[in-house]
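Below, in structure tokens: the form predicted on its own, a single chain.
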Amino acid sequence: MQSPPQLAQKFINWFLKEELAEEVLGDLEEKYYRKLKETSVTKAKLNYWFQVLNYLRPFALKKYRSNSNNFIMINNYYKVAWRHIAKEKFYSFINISGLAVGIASCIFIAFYVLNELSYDQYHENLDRTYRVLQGFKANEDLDTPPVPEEYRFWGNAPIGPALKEEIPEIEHFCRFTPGHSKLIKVNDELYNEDGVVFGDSTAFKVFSWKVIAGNPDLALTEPNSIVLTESQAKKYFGNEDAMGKIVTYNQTVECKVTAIMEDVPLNSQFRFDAIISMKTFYNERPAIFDSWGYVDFYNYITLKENTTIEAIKPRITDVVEKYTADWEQSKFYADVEPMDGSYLNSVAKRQAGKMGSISNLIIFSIIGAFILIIACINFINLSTARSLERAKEIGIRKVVGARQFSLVNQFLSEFFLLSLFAGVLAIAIVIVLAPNFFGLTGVEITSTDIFNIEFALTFVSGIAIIGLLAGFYPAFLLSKFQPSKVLKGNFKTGSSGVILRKGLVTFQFILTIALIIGTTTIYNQLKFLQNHDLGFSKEQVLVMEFGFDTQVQLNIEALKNEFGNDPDVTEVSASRAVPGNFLPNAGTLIENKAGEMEPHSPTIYEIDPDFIPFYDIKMLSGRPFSYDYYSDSTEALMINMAAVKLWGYTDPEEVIGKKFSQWGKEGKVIGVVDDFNYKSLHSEVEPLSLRYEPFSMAKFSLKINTDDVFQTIQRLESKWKTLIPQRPFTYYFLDDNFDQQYRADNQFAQLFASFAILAIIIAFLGLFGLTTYTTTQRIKEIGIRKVLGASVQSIVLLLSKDLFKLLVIAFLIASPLAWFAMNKWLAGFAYQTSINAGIFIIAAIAISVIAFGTMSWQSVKAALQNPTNSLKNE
């Protein structure tokens, strides 16, 4: 059993009265072991430390006496510090508020980063669970495995059972299907669900999702069984007990609720609302469970204890070659990657859920460090700017016997006190802004997250470190003042201190300029994405889903006419998918220049003849599908320009009339469309095939021309209920849905801009401190210059000269660094804006306006001051 932390025991033995030690240590040990039974070792040790620190009270301290000089001295330090803070209210407010905003920003960033790092960490078998990746190559380089970016997590069904059978070290495999749109019926209510998946019976052995009713080992073993999440059970059955109730899937398949589980945690990459047993899916389509070429599954494996993945990796290749040995002109590959960290690190295509970005976490961590450094520099500058005001106090203290060590302690006490006030204010800011932060990032910060032992210890340690970092230099500087010079009135601070302060402010400017350039680049890129010509029209397009409903497919043209008769609907088309949707790949052979049938696997759109004109997709060669050619639904194929190049052609005219074979159809290529961005601009346009397939349709696209969208949708819903009563009315606007692909980018931009603005505000508080300091030091010089006839403009110019030099130096350093960093960020987009000179000009103008505007407040005030007042005091 883990013993109490030895360092904590040594610490309490060091400060605790000897007569209390035995009893207190015994009590602490008893509490520690009791806590150990209730919670983790880490929490028990943290609690032990908390209890130890709780004894840092006067009655328990060694050598403590009521008249102890040390106690009186410490008490005096904090009393003087408090009086000074209260006396200088304005400067104290600036110091505390700047540091508080910096600490609050760091707390928000820390919660965001920790939340991203926590994805899937709650699974008990995480260190033994791996995701199976699948790759495919055709025609060439068959002996060279795909690079990691060419693998997909989305794959076939038989590989999981094959690996389990051939490799004894694999304890479990588990497969899920994606949450494609499914029609669910419960008590005569219809639901169109995207979160209902098929899953193997081993789901609760591989993953640590908590089942609150039912037997997790048996819940998914039988066909026609379904497990609901708690929220989904409440949605279907309210407060009734859902166990044993019937949920009808796909209008005919009745599934019995065999278990209720807690909702899948938000920090899970793969999320769902319900699991139907995989055997139910097998009974519907048994053939695909033996097909190594059909992909629609996510595969996980869990290794047995004391097994390493390196030991079985070579055997995975052997298994794959055994089952796909008969493949000709193409080859199947498989690999595995740890589930731990896959949310942030996986580069495979077709993921099971949303993905995080490790580069974004690094950027935010750097920004957090920037903000804290800027806040500390601000703190130092403001403190040193006020040092002259305390010179006489220090001189007198030294004359009456104060040593440098005691003065350093006194000033550090003041800075610790300021840091503590800033920390408390930062907590208040975090609590107040937590709902806004949740709305922006989806990361929830509750009172439990803040008021606990771990956070308290981290917070106290952080405050102590910040107080030490920010206060050490000012405390050391102030304590070095020479009493003889100070009291004679000819005291001046050294040039080294001035150089350091200017260096710190220049560093602040470097960070600020870099953040301005970064923010401008990010917004330019998002604007570029929004305005980029996608090659198709997505405005005013309403999409209505009918989920492959057979009755709709049989009457599809009649239904299109009915919806097209609405006065506000100008065009109607039907398709399996629309731009922005998930598309399957299709093994396709097309005749190449050599006259051979060459295999590749382009993505596939199944559309009707109205689709091409509806979306204004440009034809490059040949013709689109037409109702005038009956053979178009059986013997015709269209491809895009990227597919033309994939098959070795350069001119789209060359591929027209070439033979093709795809998914049981054979015929000729009749048309080539221009490359349109049917997916996000993060990736290049991939090779695409299009075919007219009336019985694979799942969506209507309607072009609407009206200002009263609400009334139009109400009419369409009413007509839908009459024409398609067996399906719920589900719709969305294409532009909104397509832009969802940039949701993570928009969130990143908003977070980056928010923290950049905070950093800039804090940085210019530092500039205010420097301005105060320089004008205070030069007040006598300004008075003499005014007596000799200097104008206000010339004095302001004189005071601004140094600032201009600092800005030029900072700009020259920050510009190339920011350019390099943002080019790295833009590399994640296939289509990207350029970092042009305008961005640097904007940054230069912005920093100059803010900097000189901030400084002018002090310099103009000094230049307008009556010189007799300044000279009288010298």
Partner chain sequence: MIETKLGDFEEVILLIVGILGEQAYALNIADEFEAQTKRAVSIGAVHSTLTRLADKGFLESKMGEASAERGGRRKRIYEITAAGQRALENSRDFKVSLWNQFPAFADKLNFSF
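Following the display of the form predicted on its own, present the structure of the form predicted in complex with its partner chain.
So it's only the chain below, everything else dropped.
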């Protein structure tokens, strides 16, 4: 028969009171054999362990009585440490709170960084899943394949099936369309959805999204099926069961809900609200599923297990060549990149969702390290500066036989205690500020994130490292004191400590100045971007979407008139896209200087003749579209200056009248517009072509002139409901929408500024503590100086002189470093503000004001004091 687990018996014998051992072990053993009769050996053993652990109660524990020296000493260390902390409340407060804020900042930064790194990591097949990139090579250098930046994660429909057919190592392919605005009707309620996509039936095989109801393998196999995410199901059907219900897409296509899935996790690059089966899309537009030129899909492939991508990569071009009949002509390229890490690393031009930024992560990690270093420096400075107070204690300890090693131990344990307090305080700060952090970054910190084993282990080791980092030097310095000198009574802190403190304060200043310069530059750059002349006017523009509705397109001019009749609307224009939207590219041939038709693929804007005057876009040559020329909608093209250059012209006049061919139209170039920034200022204005195409419109732009926007919108809405009842009324203001492109920048700036301010506060908290201490040290000196006739000003000057020197040195070191770093950061923008002297002057003034403000608080107080107070008791 199996006996009870020995280890558990040893364990309980170790902690259990001896007088209880007999009865308890007896009970446990009897229980064990009773259990054995009922269940398996493993379960009985587990139960034994359970019972043993449940004896870890105060009544049953051995009283820990140890006479070992170590134990008594450690107890004493903590007792002394605690008394010391309690006695010097002011310095303990500065040490602990500074360190706590530093640790809290680091925890926040760690959560931010980990969240960015966690994108898409939850997919089980992540290591085998790849994204298919596609790119065209137009005209020049036909034989060199495109560089990674020229690819897009955006491709055609047939490439997925073709790759799977030709390359047996590929297990699945999965395609999604982007969520262009789709008209959805549920229970007679209309919705304009940007998050409803078409997707292949393999979606749940490739990706690890959890399906809550329905069969994941069958949900998307049939046409007219739709899978809703949980929150989308709630939006459409409330608390009813959505399974089997009907969702109508595009007025006529009735889709049955075949599955409900969890919401796509926030840390996913590609997100959506619902998937309609790809076959539904196929039935709608079968031709594009054979077209290698129609590009509007995100393609993913999953390899079979135990295959490598290296084996497959070289074969991709062959497949592409085989399937595109006129490959030599089109020079269409495809490539793959791992999905793992694509959120941070992909350089492809177009992406399926927002992108992370490795450089931001590095910047924040560096700031986190800065903050921690600053907090540790405070600690070192204050402890070494105040070492005199501990000198007697150290002397006595040494006289009675303490070795240096044990003194180091003592101080280290004291600093561990301090950093433990700081750590606990830091967690409290994190919990309190978690909602603000969520608002700033969208990263949620819940109690389960903090109260788990992993966090606890990291936390404890972090605290240990911080305690060591901050306490190592002071511990050694203090423990080196010679008892004979110390106890004679005329001991002064050595000058080595002073030099070190000065060095560390200077270092803190360097970091602080660098952070101030960084913050100012970042804000300057953002302001610059937002005030930059975009080349078009975006104020007071209301955009209403009708999503390619044919009814609207047929009556477009009449509808424009109707909306234009509103008293507050001054101008109306219709177009396929407005500035700030993403645009398709179009393969375009334009006659070059040599008279040949040269192919390129500029982005394309489809507009009406009112668009150019509406948006105040400057014409460089030729004429804009006009209603007076009937042929403008069939045989005319406008391009921007970037496109003029792309086709090899320098003078915009030269290109007027040249032949073009684009998307089934042929005719002449009639006008050139100035380069207006139709995308964000992160990138240069790219070549653009504009055409008048009444049947590709999707949006109205309205210029509003009113004091009561709300009423105007209400009037427009009621008008919309009578004129376009088949579409929901969706609108936004162009400037709001356009500014959203800078949301990531703003978020970055706010985060940077918050952490910079924290770092500065911690640094000055330390400076405050240090000056308070040194001033009290010199209080007698000040008294004597005053008695001898020194003025208040001269004393303040005397006390601040040293600090001023340090500031100047720090400024000289920090400025070039910050200048260099910020120039690197600015290089990521196509349009940059310059780093001018003003920024450095601001930084210099700011740091001087804060530093001398901190300092003079104490020095002025000391200088004003009546010398009798400090001198009377000697």
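These numbers come from a predicted model, not from an experiment. Between two forms, the rigid core is the largest collection of C-alphas that superpose within 1.5 Å. Numbering follows the first chain given and starts at 1.
Put the two forms on the same core and the Cα of K786 is off by 2 Å or more between the two forms. The two forms, fitted on the rigid core, differ between the two forms by less than 2 Å at the CA of A830. Once both forms are overlaid on the rigid core, the distance between the two CA positions of L344 between the two forms is under 2 angstroms. Once the rigid core is matched between the two forms, the CA atom of L20 is found 14.1 Å away.
Taking the core as reference, the C-alpha deviation of V408 between the two forms is 2.4 Å.
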